[in-house]
Amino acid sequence: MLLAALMSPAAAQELVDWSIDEVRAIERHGPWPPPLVRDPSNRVSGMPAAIALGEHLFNDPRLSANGRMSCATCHQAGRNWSDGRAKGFGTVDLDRRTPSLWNVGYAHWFGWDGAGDSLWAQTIRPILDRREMAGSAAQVGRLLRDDKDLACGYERAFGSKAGVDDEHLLVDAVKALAAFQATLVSPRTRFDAFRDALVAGDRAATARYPLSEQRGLKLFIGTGNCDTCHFGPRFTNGEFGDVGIAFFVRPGEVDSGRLGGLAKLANSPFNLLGRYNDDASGASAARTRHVQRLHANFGEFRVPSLRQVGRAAAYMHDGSLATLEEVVRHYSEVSLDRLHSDGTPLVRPLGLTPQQRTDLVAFLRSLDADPPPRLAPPSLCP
């Protein structure tokens, strides 16, 4: 009944022909937005007082050693919660691109290499990393104890005054930061309107989705096999893959990706197997407990979400591709010789025509939308 309504003669000039299986595949990419997720490993996840404290800390440069770099320096609201650069920077230039924070609260691995198994644990890394903010637990502890507003915000969020254990206060600070970051949910898009209309059988609403975007979507879920990795409402499986980007960051030095990330995860005192996990059931640590570090993980990097992807330039973990057109060309012409030999190839050269490349880019841009204006952070202690 649905397809008969969509494929009537009146709709023929306005819609691509969709099979039942294709409609079901498209349906699985929504609805959007999904319900917010509470992190059981973070006792203040979802709490308004913690979110407010986290937003203030996110914009506070005093978390850095030199007092000039905040989280917002690299994760800017006006730049897709990234920095618009090919590669990130801190006290030195870095080897990887600054990832967007859109929808980060729905993830289960964090960072390009998955070295973080919770959003709060991942947030510790740039604060302490000498190449980035170069801060310390002692510095964060002093800030939460000595700054009147932050001390008040801490007490409202955690129910007690900031104590003397600096490492404990550092963990509390990043849990508040994680509570804030989890609120960064990207807006609905043209694709979402089309997806909902297609599932509902609303021919008039479906026809508003341009033909080029429809053709690109058909390629995305069909012969392109893009949704093998970029599936579900977030357009990502949340895992890792080798897609043929060079491993060398400079002569004689490689970025091992997921292989190195799993080593960092195992050695971190802040992973979910450690004492700072607030989940008494232990269920949140199951992935960390059972994940295996394999040589096939060499050169694998996180599969990013494609929501807001048209605003995410540059692209790939190392920022080596400047435009969406270059990304699509890469997948059209990827060399199998550049894939790590121990892994199971996730990609193959698609051999797209110029029109197919144009259509695929058009579809990807339909996953973008303007977010609403942001309001000033609420007062910590009104």
Ligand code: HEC
Contents of the next structure:
Amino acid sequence: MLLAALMSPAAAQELVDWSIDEVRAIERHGPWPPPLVRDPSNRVSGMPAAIALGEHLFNDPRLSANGRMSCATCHQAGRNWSDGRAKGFGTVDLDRRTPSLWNVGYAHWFGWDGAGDSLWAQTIRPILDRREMAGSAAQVGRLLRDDKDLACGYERAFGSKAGVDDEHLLVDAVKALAAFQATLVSPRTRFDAFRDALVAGDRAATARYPLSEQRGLKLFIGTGNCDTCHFGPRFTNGEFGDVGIAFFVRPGEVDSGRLGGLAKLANSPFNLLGRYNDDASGASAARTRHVQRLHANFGEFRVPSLRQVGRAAAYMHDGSLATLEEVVRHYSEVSLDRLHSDGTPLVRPLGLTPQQRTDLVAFLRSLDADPPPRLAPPSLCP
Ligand code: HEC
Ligand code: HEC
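Right, and the form predicted together with the ligand of this protein, after the form predicted on its own?
Then the entire complex follows, led off by the chain already shown.
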């Protein structure tokens, strides 16, 4: 009432109206941040000593064969926990983009193809992959036993001295690395302030969210159908989809996405059905036990979170779209021929006007905020 009285009639008319259903849809994208979750498959998840060890390991190039590459080489704090490139680069060029690690602790499938079913298992891949760190269990085991600081950090985190079983130590190292990565929670954004104000019915506060962003949000949850897949507080349902990005890696070679990822998952000795799952109840392995490999999984990739999306250097699993404007144009003009014909198409060419495209990009940019500066990690054994 007060607000309307203060504004000119023209400005008041410009306010975006929200139906009850729309308010509910927006509410589901919060609150932010969600409480941290403990990973039952990782016995040191959430423990400060393990988080500290994990942060040291994350920055330690001695995990790699040539002693020059750490996780932080590709997942840089100052570059949105990615590398600023369209595609990853290890010892050779990689076929996929390096994803940001923001909010990775809330996911349930990992990697663009879902080849990992836990954050710790996913973390093994870059250490052993020849094209990335090219390390080995023996090398990690030696490091945890012989380096004074790491050995002390290990003992604090796991309650016993590092033993002689290298594979076991590799798994413990990635569990500490996972405990650290789960602390990377992105900051609150302009969108979150709007969402909370809308839910609380605080009109003065909702009016601070620019109109273009509000119109973009309306499209996102409405005719755009974006939140079918980009659902919930992280703006992803954590599952997989095909939005019509080409899957040829080079002539004659395809990236089969989820189809290949499921084969890798089933064959991994480190999946949640294996002996390294710390969850005695077995409940954490339910998804892995029940997942089916279907032909429709060909060319599907994981639905990325859209938090901090404006900071990415490029978009999609292969970095093939350079800007958010290009992503929105893609959804506006996507070719139906390229999409799978089976099932209900969730993606269809939207035919957006230039104004609508601008609004949608403005909304996506409102999911971004500057993170607070990072402090140096605490020393392992002061
Ligand atoms: C050479 C660059 C490089 C290095 C080094 C590297 N990564 Fe990655 N990381 C990538 C790429 C590329 C992907 C995507 C892989 C895929 O989906 O096939 C990825 C994916 C991930 C994911 C999955 C994220 C998600 O959203 O599902 C996690 C977690 C991760 N990396 C953590 C780590 C950790 C921890 C280390 C160090 C042990 C590490 N990475 C080292 C490039 C790298
Ligand atoms: C069918 C599920 C689905 C729908 C509907 C959908 N997306 Fe996506 N979105 C995805 C998937 C899957 C990817 C990754 C595709 C890939 O890498 O090949 C993606 C990627 C993106 C990206 C790039 C993020 C990144 O980090 O690379 C943006 C931005 C995006 N979508 C925004 C939208 C918008 C805006 C809409 C609505 C117009 C929308 N999406 C509708 C599933 C969907």
